[in-house]
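Below sits a lone chain in structure tokens, taken as the form predicted alone.
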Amino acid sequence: MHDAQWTVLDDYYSAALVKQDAALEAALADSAAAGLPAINVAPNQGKFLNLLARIHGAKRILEIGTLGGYSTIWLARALPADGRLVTLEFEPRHVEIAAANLKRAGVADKVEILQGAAADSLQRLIAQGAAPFDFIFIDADKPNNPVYLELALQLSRPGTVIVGDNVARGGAVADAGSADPAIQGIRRFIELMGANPRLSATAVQTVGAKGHDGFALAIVER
């Protein structure tokens, strides 16, 4: 489901408010040229994530799902000089493209890319006693969203903000009987957020250049 006017309005917002620079534009162009799937956040959504992290004063950010590093750049630019971002990516080719994009954007010194299955990387961070993160962005393979949420909570603290992307999927997430593993993963993710007494959460639908989708937003209460 898509309406051309949604893209027109997103383009207007991006031109008036986002004004992405050459490094961000090149990250999208190089990702497309390398054949990466066009599933990155839109420019205005990238700026939204950047503002959320800045408003929260995040110094440690965890991103689950790097892709070509476009959202990573937005989040890394929200960090203070001594901030740190850890991003997790399964595909080696994606890691290669993302590393080049981060270097060109001037944020590589703030970012650590961990290549491998995200659940394994999260478990290693937990085992290593990694310090809790202030802001966590979950945007990877949707069937594993419930696993990522449970592991991310072990890397959180009271006050940690958790954002989950793609929680509407054109409205398909409303279908409890869907046989799509991605839809079931998102539904379980939402339900776990709502049932966990440590979390206060909501979700909002969005429409725009990326179609009809949405974000889930939670804060760790304790």
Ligand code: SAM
Given for the second form:
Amino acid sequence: MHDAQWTVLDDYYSAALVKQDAALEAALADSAAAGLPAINVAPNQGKFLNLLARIHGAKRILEIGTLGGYSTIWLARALPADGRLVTLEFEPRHVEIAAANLKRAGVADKVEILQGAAADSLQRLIAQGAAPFDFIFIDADKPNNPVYLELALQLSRPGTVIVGDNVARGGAVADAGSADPAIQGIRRFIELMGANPRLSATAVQTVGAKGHDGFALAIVER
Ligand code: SAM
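Take the protein just shown as the form predicted alone and give its structure as the form predicted in complex with S-adenosylmethionine (SAM).
Let us now look at the entire complex, which starts with that chain.
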């Protein structure tokens, strides 16, 4: 098996199971046309996140890293009618594209995009006494993953599910001596998850249209 076959199989799963609609396709097309990097989750991964949030019955979702709002749409569609999603994004241009994509997908009324450095937005949410989130998806700048985990825990309750994307990076995360701050950020994130008595966690590797990568998954126990 190699990358080309992973993509063919992802396409097969997506066609047979994911059935992405016009709004999701347009979100990707408009993000590409606007020059946003294609670093969104794949369609089958978006559906995976959607199913996880639904299985969990999440009513309040926090996303760190919006890009063009592709994963945001998948997650917002997991919410009940009175559900809310807060998504954090640094780049004003990404916020602009995401807002249009969310509106076309019919989920803008459930979603608040907070523009700025995610660590600042998280600190503000904590200071404002925001209600805990049920589901938190961490998918922004990887060197800050340890910071995001610590702050996310302050916005959690027992039962909150935390998912982190890109925890394999083609296997590079196995390299303890890596000089890449993203790799070190992911490694520290994994190690903090493992060491925190409030968390029960695992990580799984994935292959597909996005290459070899993985998700970390944790539940807040107390
Ligand atoms: N979750 C998106 C999806 O799957 O559709 C992809 C998010 S992309 C991998 C990461 C995003 O995080 C980018 O849009 C980037 O601009 C944003 N980002 C990077 N550093 C950030 C920071 N310090 N604060 C907030 N957002 C940041």
